[in-house]
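Listed next as structure tokens is one chain, alone, in the form predicted on its own.
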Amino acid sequence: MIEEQLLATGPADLPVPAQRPGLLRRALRQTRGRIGLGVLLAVVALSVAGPWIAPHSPYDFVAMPFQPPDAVTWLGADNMGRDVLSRILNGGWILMTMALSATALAMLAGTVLGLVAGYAGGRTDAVIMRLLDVVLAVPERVLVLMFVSVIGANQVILTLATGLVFIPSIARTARAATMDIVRNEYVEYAEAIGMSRWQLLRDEILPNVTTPLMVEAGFRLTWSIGLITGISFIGFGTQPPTPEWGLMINESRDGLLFQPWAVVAPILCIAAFVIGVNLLADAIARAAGRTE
């Protein structure tokens, strides 16, 4: 890259953030990072393998409604008499796919908008950020509910809506990081030799803003999980009889006193997923902070 050429021929004190290697490695040296990664991998492994090891179909009626745990249903039955354990094992990958897809969509769009706004400045910056401010003006849950209630309550719409509401925050992070480095010597040199704007953004600026974006991705994934499960809980997300963890809590909440595992089990799974992501994201943020 251009900054590497400048280091070989130019001043030795040029700030080159992209040369800081091993962010994830530094994060995993922390206890919280190792615990977070371990919990996250355990939940992911359970969700991926779940449909193959589930004792029953998540849609079959195998017991009386709200039947307590027994030899056939290890975690009891839900409000319809379906095996709670089987629905837990089959429902994890649905939530993870939706949360990861929403986060990836938000990160892609937000990063592009933030890089363009931070580099271009002027009127381009003002137009992009003012349009994103319109989205920020509406609370995230209200905006998602508006989309799913008007367009339709399904997994695709909920995923797209969740990704949309996180774009402005990610764009602001990318813009701020871009503005910190856009006047560095290697960026000015790239402009002087005629490098195209898109190539400059891709090869010279993007590698130098990955650290704050990695931290942002971790926290946005956490928020995506909470938002998706919350919307599903109130009936505007995944629809019955899909075995999604947030929907399972809503379906069986009336039997909490009789068969608590139908509600407690998906809550514990969601909590483990969120805690794992949070701990890992926090470790990455701390590792990034020590390199500043």
Second form
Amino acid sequence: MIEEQLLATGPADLPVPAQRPGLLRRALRQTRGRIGLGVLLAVVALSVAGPWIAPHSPYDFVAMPFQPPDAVTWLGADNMGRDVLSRILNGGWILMTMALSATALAMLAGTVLGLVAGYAGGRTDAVIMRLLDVVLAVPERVLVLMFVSVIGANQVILTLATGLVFIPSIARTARAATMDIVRNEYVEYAEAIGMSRWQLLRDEILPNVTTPLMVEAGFRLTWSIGLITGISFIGFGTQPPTPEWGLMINESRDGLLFQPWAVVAPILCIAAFVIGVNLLADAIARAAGRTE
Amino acid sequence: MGSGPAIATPSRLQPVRRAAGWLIRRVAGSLLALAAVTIMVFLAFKAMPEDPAQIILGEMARPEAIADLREKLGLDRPLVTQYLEWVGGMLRGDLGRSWAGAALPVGELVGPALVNSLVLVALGSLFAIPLAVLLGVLTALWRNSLFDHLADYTLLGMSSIPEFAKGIFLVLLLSIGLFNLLPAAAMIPPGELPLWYPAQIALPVLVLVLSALPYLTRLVRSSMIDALNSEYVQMARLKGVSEARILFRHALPNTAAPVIQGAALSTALMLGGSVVIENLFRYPGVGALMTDAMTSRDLPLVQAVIVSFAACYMVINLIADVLILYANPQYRSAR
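Let me have the form predicted together with its partner chain next, following on from the form predicted on its own.
Full assembly next; the chain just shown is listed first.
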């Protein structure tokens, strides 16, 4: 009998479920993982150091509107004559903070909801998942725009709304992983020796759902950057004169023909940021064995 | 394979009946979710700090005029009454009147815009799905070849550039920068079907296709690899069936269910993506309508657009479920 074996050998000899430590290390063993981390670190370094190394203030008018690149403005000027390079260097951390906060918020709420739903089952599970289905019934961007139109267009609302629309998919991932683990015998054992539910969730189940959640976090971070810059681009996120990359693209759009750098440079920065996160997320997913 | 009938089948009609029952439950569930969306939208806009009457009349309005309008709009009645009137109106096809400009009926604004957006999304899927199947099958067949790796990195890069940025690059490449082939803004006369203006919609459709391609291609590739590694394909090989026949008769049909599901998801994502893309190309669809309505604080219009987005989502997913059911009888009881 399983119970007898468990009691005889004690918890120390229990078969340890695949904890998969070193997930990140295995991801970084792949070329794409290393490239991703390298690109990501470069963008982060540039964004963090940016405000100090920028040649001009991001708000000062230093040239003619849509001035092409010259010795003073290396990437030219934007629609109002502000230095494009300085605005890019000052704007990176804004986008990064927004994307990271939105993802972290969604991961926190989604994981808790998913763990509780998957572990409790029954009516609790049904209520939580049906409520989250309502969020999934509307396109993400449309839902974000709804919050913006009710509360107002600013970067805090955009960050919170982005986090909110990501909760259902994370909760689903956490729930599915939890349900797999709850059926395992070591959970039955822990219940049998009288561990409290909260302890069980925190000490036994959470460590075992981190792999799928890490994979999910990578993809959500990728998505959040596209979502945030897209909403800012159509004017309902960060507001002028903030040098946020998505908004900068929108502001200088009319000068695309004479001063393409004011548009192309922020696009390339967003792309580098996403490519870094995307490659790393892909490597993590492969290390976790999600794709072949 | 090897999943014979678990229980004896007493009647030949049973699978059909089960499928019908499943479909009815599925439709009922979707309608409930849609009803929940209307409640969420209604409550969200009720929680708004501003007074709708104030928005319509502007900052300078006299208090009596505002009180008058509040009564006319029914804002002083209980919430439940207001909600039921709004939903009842929608069910009768009356979406209320716009708050902006000539106070047109909302339905007259949303209807044509919705048709335009659906044309855009349908064209996007029409091109993206066959292309993804072709690319996915080829990369699965030539796994780990140079072509496979090249496609993998290209698609990864493509999925890394946000939709609006892809759109701007295409504008720079095809309409104003290098070439002068396509218009940068979609000028479609109001009341006309965009289908008859291929040059105007080429760029928005292209952006949608390029955005859906990475996800769909990877999906087709991995389901194809699963199918090619399966026992029934190995069995067919052992029997000496030709590779072409294995591909078209055995492997490809078995990728249908996941691919249909993925295609539905990507079509739904395109619908969401149209919000940004329509703004970029000034395309007269619901996404552009929604942001215009947000700018002019035209809330009945915003609400109607959100609900119609949810309704389209529901229909797309239902169609996908029915197609999956049709493609694979095993799915009848799988859900």
